[in-house]
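As structure tokens, one chain now follows by itself in the form predicted alone.
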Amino acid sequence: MNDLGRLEDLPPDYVAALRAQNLVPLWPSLRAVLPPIKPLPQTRATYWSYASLRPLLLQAGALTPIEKAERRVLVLANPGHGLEKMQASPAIYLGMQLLLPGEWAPSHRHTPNAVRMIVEGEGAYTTVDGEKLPMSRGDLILTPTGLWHEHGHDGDQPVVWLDVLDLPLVHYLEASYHINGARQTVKPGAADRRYARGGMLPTPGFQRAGSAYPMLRYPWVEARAALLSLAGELAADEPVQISYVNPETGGFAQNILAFYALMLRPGQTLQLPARSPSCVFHVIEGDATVQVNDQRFTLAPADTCCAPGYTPVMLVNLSSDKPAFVFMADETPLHQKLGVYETRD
């Protein structure tokens, strides 16, 4: 119970007095920004189909050039927040990207991060600080803080990916902005095959990146077979989960948001608990249920969610005999970096 005194309570001279100099009294709005035990969050648990949206998409294609679009993008956007906000939680932007043949998307530079979880499609690549990199289904690519990139399609069918960025938080900080550049000269470059196995790394004369981002692209091929491998050494009622992490130095793959992919055993249930940060759910393959508090939303391949922080969720794995795999995006790193984090029974 709000106990505290109200703005309808102070007489109007004093209240338009203390306006009058940019002033605000605290004690009325103290419960609205510090609640008692936990968050009062804007995010929505809020569910997005993409055979809904897929359509709308490709319609989008046929309404608008790239030319004039740029970046010719559908935004997840969390009603929590107002849809005008265009943002999934309180750091996590979503949007839905198409790519037709033959078309590029120019190059250009921004300071909010990026990822790309490929949905559909084959031909496509995004080139990042002169690295070409092939977009196949359920590979992440980065385009971290002020990197060069730039998308291009040679294929003959349409490309869409997942966007994540951490552009809700940059831009409350007044730090968001781009630059328009020049095409990119690629220059040679296969993070993703040298980093390929865990532990082992090419000889002679091996040297670090001298980047903070080593590795720009994790194939799905590779996730999807390291979590198979990994099911099999943990017991049944494990989770099994990996971490897309900077392969030099094992932390995040991003300062910001981090990523996560996650399979579900043939009819597993999986309960994880409250935490602090937000967290999107993104399935790749399979049919799976995410239960965030009484919502139930049923996931097919490519239908994205998500969840507010605080908040436990329950996800389910719709088929007996086949695993569900699922890509995750939360807002750990920021939450670790202002100390903030934490999990709740």
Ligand code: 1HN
The other form holds:
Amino acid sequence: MNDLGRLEDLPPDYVAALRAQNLVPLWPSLRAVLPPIKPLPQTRATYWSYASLRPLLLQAGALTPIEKAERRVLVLANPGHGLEKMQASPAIYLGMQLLLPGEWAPSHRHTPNAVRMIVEGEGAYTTVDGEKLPMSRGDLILTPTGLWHEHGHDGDQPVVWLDVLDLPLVHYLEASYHINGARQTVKPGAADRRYARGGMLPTPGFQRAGSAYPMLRYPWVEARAALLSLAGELAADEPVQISYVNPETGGFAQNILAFYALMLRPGQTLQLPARSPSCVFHVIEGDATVQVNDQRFTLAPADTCCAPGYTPVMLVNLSSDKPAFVFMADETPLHQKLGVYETRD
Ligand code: 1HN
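I have the form predicted alone already, so could you send the form predicted together with the ligand?
Below is the entire complex, every chain and molecule, led by the chain shown above.
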């Protein structure tokens, strides 16, 4: 590989003359923006322990009333990007949100897409587009772009969930904004009951929903049962994984990020190939290690980690007699739409 000319090789008055006209020579920066063979990610493999962050999140509950926060969240920030950027990866934002009994996080809508993975506590709910969605451990709740959403809590213990948004990307596009709204009127019905069984779609009046987001809540009891059923079907060396999809189309549930649940059989080691999108892992049940390059994280329930793209990841279930269940989020729909998605051996 030939060495390209450096900025220091140019006469300072020439560089100053360029700068005065908002001009920049490409060649000193070409290798940085177009590295050979593989990108140079800023995203660092990073681990967040729930046991360690939980007391700080509860402390936020004591320090800052919900009215002063709107959303009481500790952001899981990737040091590779700089903590102030509040991003886990190029397109993924992660935060742990606390709602205390009786609190209400008022209605708003915004351009970034969000999902919530419920981590602990019972009795809270999110109302999305007029649908009241109860929150229980492991449930996945969608808040797609533009839909009104607010959170309430009728229980008597703190509720915590993991927010996953495509905020870094939408902010980068200078397309991120919100609008505040009034408390929503709740409509009757629950889409997770309308779409209760795989392969069977509601067809009132001979019409399928055709809505971009027909299902907003994916109960963990259903996802867990689907994984156990799949595990009984597949050979022992096949990955046991489901995708959260739009039940009307089979496509990913949202436009930019994808969401999955994975079951690791007792003692299973699962090698995930290197793929272009960055990825997030969050343990719902069990104990597992996640190895990214030379770093190995040990995840207990509710622990979270992330891995940069183009990097193989190895998952190991640490139990020899119980399955482990892992929630995953990645940037696959975005990479596929942009035509940059790839898998490497
Ligand atoms: C948001 O609207 C929520 O509605 C949570 O709970 C986290 C982070 C950035 C921007 C909007 C919520 C958020 C957010």
